[in-house]
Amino acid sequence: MDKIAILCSGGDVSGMNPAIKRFVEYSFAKGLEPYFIHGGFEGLIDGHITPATYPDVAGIITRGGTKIKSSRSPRFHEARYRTLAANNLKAQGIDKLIVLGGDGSFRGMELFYHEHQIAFCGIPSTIDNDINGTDYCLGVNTALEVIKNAIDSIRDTASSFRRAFVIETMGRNCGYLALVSAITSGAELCLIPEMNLNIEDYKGCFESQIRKGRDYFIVIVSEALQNSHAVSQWFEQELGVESRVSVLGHIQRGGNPSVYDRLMAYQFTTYAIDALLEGKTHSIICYTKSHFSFKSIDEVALNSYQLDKELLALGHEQFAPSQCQM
């Protein structure tokens, strides 16, 4: 049979998962003897690479990050050790690879294509949703919905001790999942590198909002601007209003796989193997306004992700300064 292998690099995202047990069950299916890849690019640089199971992937579909870890590799940066992760590949003779991860690892595996001619398809896997190409990433939809949860239960802290909190997300360069949270939790105010607002213009608003009885804020405050506790600041020195800084951090990252995750895992994981059966050499599997398609390497991982527009008006549209209800 061929063989094939999967590993997840960079930051785990619940989604990965319910993507490595589809994997081991469409690889039986179609045929495949399935590898695990365990440690990322660093494992396998150093050989950690083991025949795949299904007892391995029994029960796994419910839980969060990766059974077969990952990593961060400085070392894949280095054209020896990249080739020292393809003997190790050819010695076990693999020649297909399945690989979750985000742009970074999409660059690393560019080089390692076109150095070492190893097939593979990347698998976009990352909660900042910041990869050219696709409108989604796995896991984004699992963070969501623990950044959802989070806000509203300080909501009802904010609102009893008639509080400012200042919830800041991930998301490293994106403000993706920030705009979103914000607009579906009813925030006041949000706050990310793609929308240049001055919270010096909300000053007169929020203080008619208080005279009119208004007695807690809650905002949303992507990582990128790395300004959480200068806003929390502003909140208490300009308007007099307690305040508290919130920082979501790696609990965005983990948690049970949400439904529509495992389902994307499944769907995204079908997709990559068919492409590597059908000929397709170095791919990333994009899912855009609905539907599949496949995109070249050079297209993905060489482009920067820009927020959607319609999304991005509808955040300049609600949290305008002129937008701000006296």
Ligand code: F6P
Contents of the next structure:
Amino acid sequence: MDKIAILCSGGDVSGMNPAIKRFVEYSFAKGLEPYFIHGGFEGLIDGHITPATYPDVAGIITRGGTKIKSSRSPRFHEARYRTLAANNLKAQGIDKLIVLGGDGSFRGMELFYHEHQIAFCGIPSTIDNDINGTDYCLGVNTALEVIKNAIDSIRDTASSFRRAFVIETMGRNCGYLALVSAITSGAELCLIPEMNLNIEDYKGCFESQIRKGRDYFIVIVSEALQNSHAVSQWFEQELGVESRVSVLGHIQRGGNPSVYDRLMAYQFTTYAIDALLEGKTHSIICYTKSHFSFKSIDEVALNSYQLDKELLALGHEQFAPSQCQM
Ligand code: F6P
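Form predicted alone done, so how does the form predicted in complex with the ligand look?
Below is the entire complex, every chain and molecule, led by the chain shown above.
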């Protein structure tokens, strides 16, 4: 029987466990022998590889995180450790690998493949939604649901006082989570690196809104800007509105995987295993304009992600200073 292994790398997402479950079940269905690599590339380097069984994945579909654990692996940046990793796979007779991870993990896989030619398929998995070549990364929908619930709850308390709430979302350098959350939660302002807005430009408009009765503000800020506290102070000093910062943090990565992420996990994993069985050796399964397609690791890993132009246009339409209603 051909042997296939799966690993999770980088920030975990809700959707990894459903993908791991599908991996085990579909591997057996296809006559493959499935293996787990525990602890991402760190575990691969250290040889933490075990056979996977049905009981291992029973009940995990409802859980966030990853049963087989993840890691960020500085060692995998070094060629000698990638050689150790490749030798561990070869020693077990594993010649097919599924990698759930983000762009950093895929850059590592790009090197690994070119050095050791072990066939793999990558599944884009990061709440940041910042992988070039795919519109959707596993875990994003669940993260957006968590953020939506958090903002809705904060709105309850914001509206009970006269306060501005500056809510900081994750996303690393990418404003996707912040922008989608701001549009869909009725925020007054959204600050992300891709839009380059100057808060001073809203002063007159917000003053006018306050005079007409607005008594609270919801502002969504991407962590990339690192200015949540400065924005909060601006509301206090320039507008005289008491302000609080709420950094949502790692709650955005956890929680019960949404229906959408369970379905995407199922489909991504099925496509990834099929790709390896069809002889694809170094591809990423992408989801673009509602269709699945394979892209080469070089195309995905060596280019940086740009926020979708149509989404960005919506952001400008909603949040540009000229759109602020006095
Ligand atoms: O890449 C996912 C992510 O959650 C980013 O949004 C965030 O900047 C980072 O990981 C946090 O990393 P860590 O969990 O290592 O603190």
